[in-house]
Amino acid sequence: MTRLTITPSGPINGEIPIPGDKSITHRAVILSAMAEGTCTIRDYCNGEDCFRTINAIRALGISIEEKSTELRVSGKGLRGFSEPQHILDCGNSGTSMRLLTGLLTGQNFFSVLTGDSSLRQRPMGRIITPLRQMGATISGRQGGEFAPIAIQGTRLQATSYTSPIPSAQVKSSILIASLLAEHPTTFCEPARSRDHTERALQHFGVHLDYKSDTVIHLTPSSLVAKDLTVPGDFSSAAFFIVAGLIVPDSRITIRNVGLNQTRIGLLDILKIMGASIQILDIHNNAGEPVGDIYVQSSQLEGAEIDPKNMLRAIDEFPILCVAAAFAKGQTRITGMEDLRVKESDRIATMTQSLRRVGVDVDEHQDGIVIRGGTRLRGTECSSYGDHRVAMAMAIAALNASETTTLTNIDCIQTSFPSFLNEFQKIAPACLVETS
């Protein structure tokens, strides 16, 4: 077990580098896979999560040639993948697991997906429901609902399927499949997720046709290998956005961060919150926004969160939690229940984490209301497990009043590698230590 020791910092200036975006990684691995010919794609996230991705399609006859920068991914076409000899691995990471079921329905052979005990609780019928309707056969614990998941690889048929709940996972997962079925498929959901699929599979030359911001037309087709460029991770520059923020007197840069409008929802809430941040040098990379990130220390207020803004903040839940407990007031986000089923059940991990420190915390079964504004104490935190609530901690530490322990920090890993490193930089005090 990895510990982490947080002697409270001075002002963060500078820029701070953060690795490319997790969830744009995973779909340029699993797309690059299934076109024809090469793709290589650079500046890649190599967190944990998106290896169990890149091993399972290497596990499915993949060539993967993999350099410290860059992928290159000698893709085999729609059913060009070969029968596993194992069970995949999927670790913790949900997204291998949903996004590879859709791939893997469509194929003609027999496959297994698995996780670590975290992900064998998180739910796995929001995908299966309809895959089934496309006519998969799969099977897995209570019916499906949670893995291990057995498939059996068919020819898909072609469906039209309202999603209850807006979810990237779920999209992804019915929209990768749907390349593989015999006709169009018509995907819909309540509300607009992410769409970093989307987006990729445009870039590898796959039309699609929307209906509205929330109904997605496809007809199979084959995908183009194209190189494409993975931009900074949003989710990963939140914690030192806000870092930048709660630390007095500290000016930051982050440069070449995604801004895809379903991602940053943050910082149209930080803003709200009276944020001194300003968005740089925008441009296109592979049908994706980037841009450069500057902050400034602010004083924040709290405020009413729209759920609207929460849905394009859904990953940064934990950080924002750690910017309301800096804010003068109170803080009531709401509309979240979904977090209760992720890495860790993040409501109610945040109101722990947070109750430690001195946060004044009510927890309720779909959010939490935060009154800020009281200096934080130190203290000994668990990250449970979660790699998000362990980061989120850590920043919280640094404008803490004495030192801070984080126990059980190696699942930082599964998506920021680095993240230690940048700590340890602007925070030179603080004391990594293994036992």
Given for the second form:
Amino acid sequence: MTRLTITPSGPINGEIPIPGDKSITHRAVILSAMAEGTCTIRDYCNGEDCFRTINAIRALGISIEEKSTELRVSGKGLRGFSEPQHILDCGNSGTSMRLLTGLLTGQNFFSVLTGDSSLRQRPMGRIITPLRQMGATISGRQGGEFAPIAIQGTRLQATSYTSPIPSAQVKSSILIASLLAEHPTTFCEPARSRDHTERALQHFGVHLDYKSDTVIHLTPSSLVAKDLTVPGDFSSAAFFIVAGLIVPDSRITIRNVGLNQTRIGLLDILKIMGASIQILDIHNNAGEPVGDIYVQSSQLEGAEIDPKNMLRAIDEFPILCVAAAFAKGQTRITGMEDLRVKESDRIATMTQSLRRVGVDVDEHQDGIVIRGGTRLRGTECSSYGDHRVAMAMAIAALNASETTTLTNIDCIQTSFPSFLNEFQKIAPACLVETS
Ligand code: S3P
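The structure above corresponds to the form predicted on its own; please provide the structure of the form predicted together with ligand S3P.
Below, the chain from earlier opens the complete complex, with every other chain and molecule after it.
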């Protein structure tokens, strides 16, 4: 069990390197395994979550060679997978479980997926219902609502499905299964969720028809192997963006960050709150926009957060709560009930974490109200086993009035293994202890 003791730091200056995008890495690994031929994936995310997907794909008979900054995946086509001999363990990774289920339902063998105690409590009915509509044979605890999930692969039929929630994991699970169906599938969502699967499919030569911003028509086809470079993960950059804003006299640069519009709602929110952030050198990388981010410390003001922006900042809720705690006045986030079924119940865990450090917070079923601007006190906080809560509270502690101790921070390894290294560079007085 690792704990981190943080003594407030001085200004932060310079460049901060961040890992490759976690969402894109999952998709690159799964889709290159479904492609015909060998594909090199550069600058992949080396977090534990991505290794859950990598190791599951290996257990399905696909060779993945691993070097420090690249993976070589030898794809065998849509149905080149073989029956795994063991249960596939997705650990803490919802993306692994939901996307792999889409892939496995259309194969011709039996497989079982499970995960850690957090993942086994997360809703799976949202993918099982549409996959069953496609003819999939899947069972799970409580009628298929929770993992472990057992899948007897079968030939899938096409479907036309309207998802009740905007979820990229639901959309991606169905689009991946659709590649294995007999006829074209139409998928509709209430608002556009992150679109990395669609962009990656197009990169691998699949034709997608957008009937509108939220309605996709996919005609099954084979995938052609093509190398790709994964952009830096905006969701990892977000922690240091907020660090640069809340620690006085800081100036930081983060290069080669993915700037997909479906992911960067936090930039728009922070700008409305008064943040000084500049984006330069935007270019295209395997269908994804990438650029450099410059941040200068700023006095933030509280704001009413537009749920449309928040949907594009779904994983940034913990660090946005920290920004709001340092902003003058009230910040209100609404319409985000799905945050209760992430790696932790993030509305509850952020309410409790901020209250412990002295912030005035109201918890609501679908969001939070934070009255910020008073000095945070130092105390002991837990990560609740959630990597994003851990990193958000570590950043908050950089500008608290006293020393903070954060416990149970091993979970940071799921998305950002180099976080503690980078953190120690900006806060040299912090102490990492493993017991
Ligand atoms: C993800 C989609 C989002 C996000 C998660 C990663 C993905 O979840 O919260 O961390 O890679 O597709 P939902 O699709 O459930 O909103």
